[in-house]
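Shown here is one chain on its own, the form predicted alone, set out as structure tokens.
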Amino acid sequence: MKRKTIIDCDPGIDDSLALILALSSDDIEVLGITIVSGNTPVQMGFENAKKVLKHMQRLDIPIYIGAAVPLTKDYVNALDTHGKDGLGESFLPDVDGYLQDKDAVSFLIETLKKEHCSVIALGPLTNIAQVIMKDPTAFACIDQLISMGGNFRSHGNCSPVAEYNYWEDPDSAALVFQYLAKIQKQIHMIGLDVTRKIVLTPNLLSYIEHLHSYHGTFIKQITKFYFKFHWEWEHIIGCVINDPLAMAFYIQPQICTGFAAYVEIVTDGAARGQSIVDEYGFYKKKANAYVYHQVDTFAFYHLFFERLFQCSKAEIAYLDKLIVKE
């Protein structure tokens, strides 16, 4: 049975790879894609999502435009990381039209109250927070809420302590975590502790091109800029692909391991966006999150390659020789 899913994202290079993974998975039914400002301004994210859907020949899936700015903070894009077009300066042809008659938050509220579905949030949590503000009963209907965001023991990627999605709109992230505590539900936090271990290296990219020239050409186009950025800023030969891990976790939860804990998000000051994880129960509050801190890198890449490229056992066996594990 297919699992009904809404993907809330800010495409973005790694968001695009996560979308490709979802759309290559027969056990996932993507009801819609909602766009939030984050890596890219919301209109650019909308255009990029259309490009991915065109590549996947899935323009039947609706895309809804959501929040253009964070709840209270000034918007700061991540085009320095993702390129001027948000897709690694691939400058792929635009896809005309496709504008829906409702916004992302309206779609989320309507769908969550009607369908038993999960939400995979790959960007700032602005759209999700607005659902709480407008119709908290709809938010409570979410089956699973998975967020690529935050960090536990790993350092930040936009400040010493903060991951970008939660730093970009800390007020929305804080509201979501606070409301989850109120209704005694948990978010699955796929943070930098695990996503940093998922590195697309040059040898893996070459293998992708060998296995599947159609996807390989597309992935190479959008990640070339990403490779350059990671070398200049982090001295990584390859690029960290954060968002596909959140999608892979949704498909195969045993890929990541972690623990339940109470988490709060700092909204201001030098620690803006930091996810404070009460690992030892200092606050004596019930867990509002599952915090993941370990990942099976081999299992992730097995899933990624099997879903996208329909690899044989022999091809998967060769893949293991190419994976660099920290």
The other form holds:
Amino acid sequence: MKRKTIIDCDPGIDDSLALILALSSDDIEVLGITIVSGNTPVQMGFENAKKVLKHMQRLDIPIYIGAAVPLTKDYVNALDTHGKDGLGESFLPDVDGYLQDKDAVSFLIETLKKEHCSVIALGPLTNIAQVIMKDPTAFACIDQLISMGGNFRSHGNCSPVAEYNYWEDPDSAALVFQYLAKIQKQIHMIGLDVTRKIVLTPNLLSYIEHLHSYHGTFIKQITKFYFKFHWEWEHIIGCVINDPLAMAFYIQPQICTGFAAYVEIVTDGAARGQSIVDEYGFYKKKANAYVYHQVDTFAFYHLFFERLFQCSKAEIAYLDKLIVKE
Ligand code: BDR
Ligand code: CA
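Same protein, different condition: the form predicted alone was shown, now please give the form predicted together with ligand BDR.
In what comes next, the whole complex appears, and the chain from above leads the way.
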């Protein structure tokens, strides 16, 4: 049976790759895509989601525009990372259509109350926090809540201690984690400890182009800028693709290893956005999160290549030679 899913995202280069993975997966039914301001302002994220759906020939999937700004902080985009158009300066043509009959938060609330479904959150948690504020019973209906965000032992990517999605709207992230503690549920936190290991290298990109020129051309167009950014800022040849790992974990949880813990998000000051993981139980609070700190990079790429390019065993064996071992 297909798993009913809502993808909340801020596309964004790596968000787009996560969408492509979900839409290449027969066991996932995407009920809708909700957009939040993050990497890109919501309107641009909406346009980019349409471009991805057009590429996937899935313009039947609804997209809803959500929060334009964080709960209390000023909005800071990440176009320095994702390019002026949020899709690596690919400047793909706009896609018409999609009249908005409701906003993202209303869609989330209605759908969560009606369907047994999971939410994969790939951007700041503003829309999700607004669900809690408007209708906590709807939030409690979420089957699995997976968030790409935070960090445990790894350093941050937009401050020494904070990951972008939680830094961008720390108040929303804090509210989500606090509310989970209250209702004794857990979020799956796919943070930088694991996503940093998922590097799309030039070799892998080149292999993708050989395997599947349709996806290969698209992925090359949107990741070119990201490659440049990663070299300039992190001296990485290739680019870290965070969000597809959250999607891959949803499909195949064994890809990541982690533990249950109480997590608190810092909202202000030098540690804004930091996810404090109480690994040793100092706070004596019940776990509100599963924190993942190890990832099987090979398993991730096997899944990604099998789903997107329907690779044969021989093609997967060749893939293994291209994955950089740590
Ligand atoms: C996260 O922030 C964005 O740049 C990516 O899309 C990802 O969701 C990584 O910190
Ligand atoms: Ca994202």
